[in-house]
Each structure stands twice: as C-alpha cells, then as structure tokens.
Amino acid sequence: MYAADSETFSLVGIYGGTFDPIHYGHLRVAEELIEAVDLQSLRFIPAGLPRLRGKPNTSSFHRTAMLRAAIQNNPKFILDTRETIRPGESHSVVSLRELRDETERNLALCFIMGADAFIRFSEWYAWQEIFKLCHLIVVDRPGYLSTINNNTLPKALNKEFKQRQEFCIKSLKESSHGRIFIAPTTLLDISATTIRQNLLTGKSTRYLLPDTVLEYIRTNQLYSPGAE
C-alpha cells in the first residue's frame, strides 16, 4: 500500500470539519498551507455527524453547497462528500483508510486540524491508527498553541507528539505517514459560532465569509430564527 520511506512523496492536504458555515478563517488557512507545506492539492471533507461535538446547525446538503460555492474558483481545492453520504457517525480514520487505498503510492496524505482539535486528538476514534495513514498538520487557533508547547497534552498524546514532531517540510516528504508538523499560518479569529450568532441576531457578517456563501445563507434562510 505504501511506498518505501526512502522515496520522496508529494503532499496532499485533507481538511475535515463541519464547516457550519465555511468562512474566511478556514479558507485562509487552506490557502496558506498550499504554499507553506507545498501541498499538491487540498481536499475539504465536510463531516456528516461528528462524534465529539453536537449535531451541526444545518444539514449536510446546505453545508456542502456552501463549501462548493466558497472553493469553486480555486483549482487546488477539492470537495469530498464521502462523510456526508456515509450513514452513522463520521470517523476521520474511516475516510483516511479509504483515501489511502485510493491514493497513488507516491502521495502522502496530510490531515489538517486546529490546535484546539489536536489537544483532544487522543479522544478520537482509533486515533493511533491515524498515524499509520497520514501526517498531521496542526494549525494554531488563538490561545491554543501555547497549550501544546507547554506539555499540557494528555500523557499518551504528548508521548506521540514528542516522538513524531517534525520542523521542516522536507522531513514530511521523506515519509508516507506518521509525522506531526505545526504549520505557521495567519491567525484570523473568526468562528462559525460567532457568524451563526450574528446571523441569528441580525448583526453584520460581511467580510467574515465569502459573498457567495452569505448569499446562499440569505437565499435559503439559514441560521435565522425558525431555521432548520
């Protein structure tokens, strides 16, 4: 399944999340990672039913449609709907198993997560198997990166982090999986929670998310009183 670690691998980004809704914080991170980590492409995978958080505020159909509208003009961004059509809870490890089987031998998958998600990574379903399927690219969220650097991670995760952390892209390209890289990106303190609250209370969300997404929200009356 995997190429030998002596080979050089091209990197492909995998970006999961509820994207409820997709906003400029997501998109700016994705754009910067394309350049900073030298990603060949980046695949957005909206979750169907997340395991460690509440049910999304709007349906998979609408969240997928908003994502499609947001990324349509970037040829390196790809929409992957596998988790929205898979029944039951969404497990990243299942998607990564499928992607690893579908991906060419000379490509290494890089699973992207925020620092806030990474500190709970040891709570994920089959989390240790994920290291056998991909690299992890951790991006900062305001107030979280210091948590990682101060060794306050859960014991099992902290052990894996110390053994697997890499500091240069070259190291990621020398292996098909198993490394952790903290990527420097611009910190945009934008949250989907704030956007939903602004929409609910009639406050402006301009410049927080793409106009195409905002227009879709207005047309379909999402995140408003009485919405799904």
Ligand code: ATP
Given for the second form:
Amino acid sequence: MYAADSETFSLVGIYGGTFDPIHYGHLRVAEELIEAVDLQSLRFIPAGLPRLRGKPNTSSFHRTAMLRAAIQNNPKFILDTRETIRPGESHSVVSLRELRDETERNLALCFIMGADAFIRFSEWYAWQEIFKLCHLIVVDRPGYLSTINNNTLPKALNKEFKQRQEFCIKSLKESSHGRIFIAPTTLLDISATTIRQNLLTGKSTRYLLPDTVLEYIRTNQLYSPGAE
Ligand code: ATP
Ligand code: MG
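For comparison with the form predicted on its own, produce the structure of the form predicted in complex with the ligand.
Then the entire complex follows, led off by the chain already shown.
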C-alpha cells in the first residue's frame, strides 16, 4: 500500500475519544492539525463504551449531541457515530478497518491522540494492527511528551515508535499507513475531568468549552450531583 515514487497521499484525520464533554483542548488541536498537517477533513468518533476507563459520566446520546453542537459551524469537521451504535466495548481498530475499506486509496488515515493516550497505546486492543491501517498523529499534553522522548515508553511501543517516527509532513504523505508524527500544537491544559469536577462543585467552566456545549449541559442538567 505504499505510494509509487511520484505518488503522494492526501491526509484525513480521525479523532477518537470519550468527549465527556468535548472542550477547547480537543477543538483547538483539531483546528491546528487541519492547517499544520494539511488534513482534508477531520472525523470525530466518540467511543460508545471505552475499554480502558470506566463507564462515561454521560450517555453516548448526550456526548454525541455535545459534539454536534461544538463542531456544527466547521465544514471540515465530521461527526461519526459508528462506535456509539456498535454494541459492546469500543475498539478503534474496528472503526479503522471499516474506514480503510470505505476510503479512497489515495487517502491516508491519520489517527489523532494526545500524548497521555499514546503512552498507553500498547494496551489498546490489537494495537499493532492499527499501524497497518493508519498513521498516528500525537499531540502533546502538559507533562506527557517527555515520557515519549526520554525512552520511558513501554519497551514494545518504544521499539515501534523508534522505527516509525517521521519528522515532516512530506514523509508522512509518502505512505498510506504505519508512520508516527508528533505534531506541534498549542499546549492547552484543559481536561474533561476538570470540567466535570468544576460543574459538580459549582465552579466556573466558562472559556474551557464552547458556550453551545455549556448551554446543552445546563439544559439537560448533566454532570450535576445525581445526574444520570
Ligand atoms: P478525561 O479527563 O475524561 O479523560 P480528556 O480531556 O482527556 O477527558 P478524552 O475524551 O479522554 O478527553 O480525550 C480524547 C483524546 O483527546 C485523547 O487522545 C486525549 O489525549 C486528547 N486530548 C484531550 N484533551 C486534550 C488537550 N487538552 N490537548 C491535547 N489533546 C487532548
Ligand atoms: Mg482522557
């Protein structure tokens, strides 16, 4: 599946996560990657039942609705609900297999993840198969990138990382899958955990996530004591 000499692949982004709720950390990274990595489009895929964490605080229905409210005015952002519809635990590899089959061959899929997710990547279901389906684009989160750069990744993951790391977009576009690119994006110390805690304790969450999402949270009384 590697391109011939003169051929290059166009890149499309896939952003998986719990999005409980979506916030400006996710959105700003997505916006910057469209430009910095030259992504044609970026597909948000909320997990139904994430495998490596407890049950989300809110239902797939609400998390999807918040995502929709957050991305509605961006023509390059796409909402993909396949994991919320599929029964059982959500596995990114299953979505990536499907997307690979559905996507034109001249497009390379780029799975986006924060550095906190990447350091646990070798715990993901069928993680090595993921390299056969897409590239990985890793973005920093405060305190995590040093783990990747200081050789303190789990051994098997570190080996893959060393073999697969690319340092420029041009090289990324020369393959359809299997490369890892650390993308420079604005470091934003925003997490859904902090937002949920603030909402629970009555602290402000303004400017951490879009007003449309906050409004949805208020209207549906999410993340308050006794909610869901
Ligand atoms: P939680 O605190 O509930 O884990 P979160 O803020 O980490 O929520 P997730 O839905 O778990 O959000 O994250 C989905 C993806 O987005 C992950 O790959 C995560 O690393 C990445 N991500 C989340 N927040 C940021 C951020 N502020 N900057 C960069 N990447 C982020
Ligand atoms: Mg997280």
